[in-house]
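The form predicted alone is given below as one chain in C-alpha cells.
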Amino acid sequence: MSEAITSDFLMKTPFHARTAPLCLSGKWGRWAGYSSVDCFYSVTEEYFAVRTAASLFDMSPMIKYRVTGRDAARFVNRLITRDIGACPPGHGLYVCWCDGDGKLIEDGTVFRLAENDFQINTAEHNFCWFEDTALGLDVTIADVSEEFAALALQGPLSRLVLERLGLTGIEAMPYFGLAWFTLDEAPLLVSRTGFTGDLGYELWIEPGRAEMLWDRLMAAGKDYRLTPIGAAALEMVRIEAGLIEIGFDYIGAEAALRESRKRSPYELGLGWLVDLKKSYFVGKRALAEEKRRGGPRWRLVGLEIEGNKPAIESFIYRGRTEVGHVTSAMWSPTLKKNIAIAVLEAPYATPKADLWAEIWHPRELEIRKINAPCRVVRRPFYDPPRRKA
C-alpha cells in the first residue's frame, strides 16, 4: 500500500513522523483502522535484526483495554481461562477466552498493574463481550488503546539498548515481569514480553512523548543495530516461535461463519492455559466435557516439510486422505528448513504419522504442484535459552 493511501484513508500512529520517511519499499498495511509499516527497505535485512541484534516493531495498532474497580480480578478470572491468582502486580500472563462451548474468541497478554488494576492486549475488539462477561460485577472497563503509544524492543542486544537508555535495573526483571521508569519525565511502563520468540522488551508511554522515545531508543541503539522493522519481519520470526495468530491460525469463535471452523483451546495447543480447577470461568463446563471425552478432534502442531518451498494455504494427507491443512508457513533462514504450522486430525498428530504436504508452487506460465514428505515437531521451531533467562 502506497503512502499516499494509507494518509488519505487510514490513521496514524503517534510514530508515524519517524516510521514514515523510513519506509523506503512504500509497503503499508491496515492494522486496526491504523497505516502500519509492512517493511521498511528488505525483510531479510530486518528478520536477521531480530534474531542477531535489536528491532523496533511499532505496536500502537495494539487493542489495549484497562480493567479497574473492586471486583476487577474477579471479572477477570470469570473471563480468561487461566488462575490470575497466580499473577501477582507487578506481572503478567499470557491467556486466553472462550465463549459458553469452550471456543477461543482470542489469546492475548493481560498485565497486572495493582491488585485490582489489570491491563488487557489484545489483536482484535472485544470491549462487547468484556461487558457481557462483566455483568453483575463492580468492574469498570474502559477501551485505552489511545492512551498508549507502544514499541517492542526485540532480540539478543534488546537489553543493552534499554541500559545503554539509562533503565536502571531492566537487567533483573523477569520473563513477564513489567516496571514503570521515568524518561525524560515521562512515566515509560517496560513489560518483558514480545511476539519474536527472542528476548525482548514492550515500551509503552503518552503518545504525546511518542517520538521522544523513538529518537532516544534509536541513538541508544546506534551501537547495536537498531533496526526500525515490518509486519512481514515479525511475521517470519513468530512462525520460528511457534506463536498463534488470530486469523491466519484460528478465527475467533465470535466472527467465525461456520461451527466447524471454531476451535477450542485444546485444539490449539493450549491446553496449558486451561485451569480446571477453578471455581468458575466462561466455557468451564464445555471445556471439562471434552476433555472427559478423550481430547479434541483437532490438534494444532509444528511441521518441518522437505525442500525449500513454503506450503502457504497447503493441504495435508496420509495417502490420499486429506488430514488437515496448513495455516502458517515460511523457509527459516535461522533454521535453514521449511517449517509450517498446522491443524490435523488428532490421530495424525504425531512424529510417526506418515504425512505429505501438497504445495502448489507458480512458475512463470504454468502453476505446478509438489508433492512434499512432512512430519510432525515440537512447537517451538526456535527457542533461546535467552529469552526467558
The other form holds:
Amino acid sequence: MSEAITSDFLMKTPFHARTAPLCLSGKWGRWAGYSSVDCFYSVTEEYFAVRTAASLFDMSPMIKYRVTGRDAARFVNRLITRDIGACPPGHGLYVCWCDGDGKLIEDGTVFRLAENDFQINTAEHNFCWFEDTALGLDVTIADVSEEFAALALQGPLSRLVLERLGLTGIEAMPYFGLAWFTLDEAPLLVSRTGFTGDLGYELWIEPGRAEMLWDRLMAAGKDYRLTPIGAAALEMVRIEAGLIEIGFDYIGAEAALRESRKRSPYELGLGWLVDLKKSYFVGKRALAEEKRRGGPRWRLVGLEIEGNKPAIESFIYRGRTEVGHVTSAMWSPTLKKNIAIAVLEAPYATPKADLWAEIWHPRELEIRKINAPCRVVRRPFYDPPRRKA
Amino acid sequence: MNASARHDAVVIGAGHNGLVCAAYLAKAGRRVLVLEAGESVGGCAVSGEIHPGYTVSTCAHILHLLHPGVIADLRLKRHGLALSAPDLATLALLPDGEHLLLSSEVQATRDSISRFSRRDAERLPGFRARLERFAGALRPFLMATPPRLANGTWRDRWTLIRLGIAIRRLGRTDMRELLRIVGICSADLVEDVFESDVLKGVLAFDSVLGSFLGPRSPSSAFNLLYRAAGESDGRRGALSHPKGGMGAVTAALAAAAKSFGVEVRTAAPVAKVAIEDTVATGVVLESGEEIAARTVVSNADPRRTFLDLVGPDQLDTDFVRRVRHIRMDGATAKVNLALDGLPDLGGSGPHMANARLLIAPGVDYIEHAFDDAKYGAFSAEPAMEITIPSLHDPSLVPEGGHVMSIMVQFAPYRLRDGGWAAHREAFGDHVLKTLAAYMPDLSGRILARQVVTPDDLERDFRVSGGHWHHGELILNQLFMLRPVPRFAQYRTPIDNLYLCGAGAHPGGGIMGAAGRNAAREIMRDWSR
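Starting from the form predicted alone, produce the coordinates for the form predicted together with the partner chain.
Full assembly next; the chain just shown is listed first.
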C-alpha cells in the first residue's frame, strides 16, 4: 500500500486535484482501479482528526449500484439476508449477501432512495451476481460508480461542519438516515453512515461538482480542524469500531479458491444481519441448516491482548493448541489497548477461554517472539454514544 | 411434511418416466396422482394419427433401452406391451444404390461389410465385443443412484468403489482402453479401427443421434457405450419396434400404473410447485386448483422444473446459474409420412423389411451436417434414421398403406434467420429432397406429412430447448453431474421435491431408469 504509484494507468477520483497537492507523504494506494491516498502527512494526526475533530476521506472509488424497477425491493430482499421491509424509503441498511451455501459474498450498505429505488455500495464488483440473482424480476441494475463522487465526513465535529455548510435540519438526521440537499444548485445526498464507528456522514454528489463540495467543506470546517485523511488512518478507526473488511477479515465466497476459506455470516459475527423469518433469500436454506446444527465452526471475535505490540497475523493458542488467528490488529491510541479482530474455533470464542497470542514483533530489524495472554472482548472496541445519537 | 394431504405423491407429467415412478410408488402402497398437461399420457413416447387411419410414433420411434426390470416389475407385457419387431437390423443406404446391412446374423453382416472392406468385416465383431464389455461394466450404474462426492454417505462411497471395481475388473488392457476412449470423439474411435466410410458412418451416427454433437465433438464416443448399455426386452443393444407405436409403451405403463392404484389426470397443466418455507407442499394447476401432496415429483425437465415451476424466488443464485447452464438445445427433428405404398429402394429393397434405414454415408457427411447446425442452420444434407413400422405392424395403417418415421440430424433449436415457424415446411421439403437420392419415388407416395422440430417439441411437449433427452447426454452432464452437481440423487434444493425425468441420471431414451431410480430414493426418504 505504501509504494508510490506515479504511472497514470490508475484512474483519478473527482477529488484528485484537491487531494494530490495535499499528499505530502507521497503515499498512495490502489483502490478499485483508482489512486487513493494512503496517508497525507501523518497517520497519527489523521487518526486523531477522526476521533477528536473532523475528517474528510475520499471514498469515490467505492462501487455503487443503482437498482430500480417494479421488483427492485423484491430483488434486494432476494439478495440480502436482512429484511428490506424494515428499511423505509429515506433510510439505509448495513447488509450482507451470501451464496447458495450461505457463505458471505460481501457486506455493504443499501440506501433505499424510494420504494423501488436502491443504491447498493460495495467494495468489490458484484454486477454478475446481482444480475443473475435478478432472474425473472422486473429490475434494472446499473453500475453507477462513476456517476457519484463521494466523501466521508467523520468525527465528533462532523455535524457542526455540515451545519456550518448550511445543511438545515442535519442535526435531526437519524443514524442510517438519508437526506437530500442542494449545494450551489447541485443535488447532494447525505447519508448518516460511515466506516469509523464515530459520528459521521457520507456525502454523494455528481463528479463535476466534486471540487466545489470539497472546497465548501474545507471552508466550513476551517474552525473545526477538518483534516483530509488517507486509508491508513481509516484502517485504524475501523478496527477500533470492530468493523470487518473484505480481503482482510474474510474472503468473499465468489473470490475464495478454497472452500474452507469461505465464511458464513454466523462465523463473522454478522448473525444479527440474518433474518430466517423473512421470505426466501439466497443462502437461507444453508444458513438455517447451519443454525440448526448449532452454529458454525469458526467465530470472529474481538481480542484484547497484553502488551503494546500489535498482534499482526498472529496465531492464537489455548495451551499448546492452535485455535485461531488474527485478521486485523493494532495498538489503539484512544483506548490505550492492544486490540485485534481474530477468527477462533467456536468453543474458544468466549471471554472465559484462556488464550494467548504468538506475536512476532520487529525490533530494529530483529524479530522477537512474544507470547501475550489475551481474552475475547465484545466488539466494537470503541463505541461512543455520539455514533448513533 | 404435509401429513393432511390426500396424496402421498403428485407426479408432474405423464411421460414414461413419470408413469414408471408413479407406478413404483403406488406398487409400494402409496397414493399417487399423476398430472399431465396434455390431452393424453405419454410425453415424448406417443403415437399420433397423421392421416386418417395412419398412426406413427410422433417423437421417439425405436425402443432399445426400456429396462427389463421395469418391464417385469410393472408387468408391462400383461398390460399390453408387445414388440412387433424385436431385433431390427441396420440398413445403411448409399446414394449410388449400394447398401450396408448390419444385423445379428454374423455371417450376413460379415459378407455385407466385406463388399466395402475385408479388414473391417474382420474387425467389427471384436470392436462390438469390446464395446459390449465396456457397456457391461457401466450397465449396473444406469440403475444406481449417482454418488455424492462431498458429504457423501457410505452408500455414495460404495457406489464409487463399485464403479472403480467394475472398471478395474475389465482387466488391464480393457481398462486402459476404456479410460482412453471415454472422453474422445466417436470419429477418432471408429477411425482407429475401421477404414470404410460407410461402416464408420453407421457407428458415428449412433454416437450423435438425439444429441447436439457431431462425430468430432468431444466425448461423442461415450454415447456409443451408453447406447450399448441399453437393453431391449433382455436383448442387449437390440433395437425394437413396439406394437402400436411408442404410444403403446406409455399406454401399457399407464395401464400398469392404474392397476397399482395410480390416478392419472390429463389436461391438468401444473403452473407452480407450492412451497412453504423451502418445503414443497403440493402443486398449483394453471386453473388455479391447489393440490396438496406429501411429495412432489417432477418429470418435467430440470430447467422447466426449477425456473418455471419452482421459480428463482425459492432458489439460490448459484444453483439457478447451474440450471441455466445445462446444455439442452435440441438438434433432432422428426418427419413423419403417411404413404400409399412402399418406396422403391432398388437392390436394397429386400432388406428393409426388418431394419431401420440410415442415411449416414460417412463420418464427414455427418460432421458436415453438424457444422450447419453449429452455426444455426438445419443441415443442408441431414443424416437420418428411418423406420417403416407398418412393415411389421399392420394395425398402424389401412390395407396397402405405410407410415415412415424419419429422425433427422441436425435441426438446431436456435435456428438463425427467423426461427422455426418460418422454416418448418422448408425444412420438411429439404429432408424429402435429400431422401429423393435414395428413394426416387418417395415424394409421389406421400399422403400426409408431419414435421416436428425442436421448437414444436418445446411447445407441444413442454421440453425446454426441444431436447429429446431433457439435457444433452454428454460426459459433463451425466451420472453425478446430471442435472447439476450435488443434485444428482433425484433430490432437489426444495425438500419433498424430486426429479424423476430424463434430466436426471441416467438420462433420455425410453428407458424408465430415471423414474425407477427416483421412486427408490423417494421411498428411501419416506422410510426415514
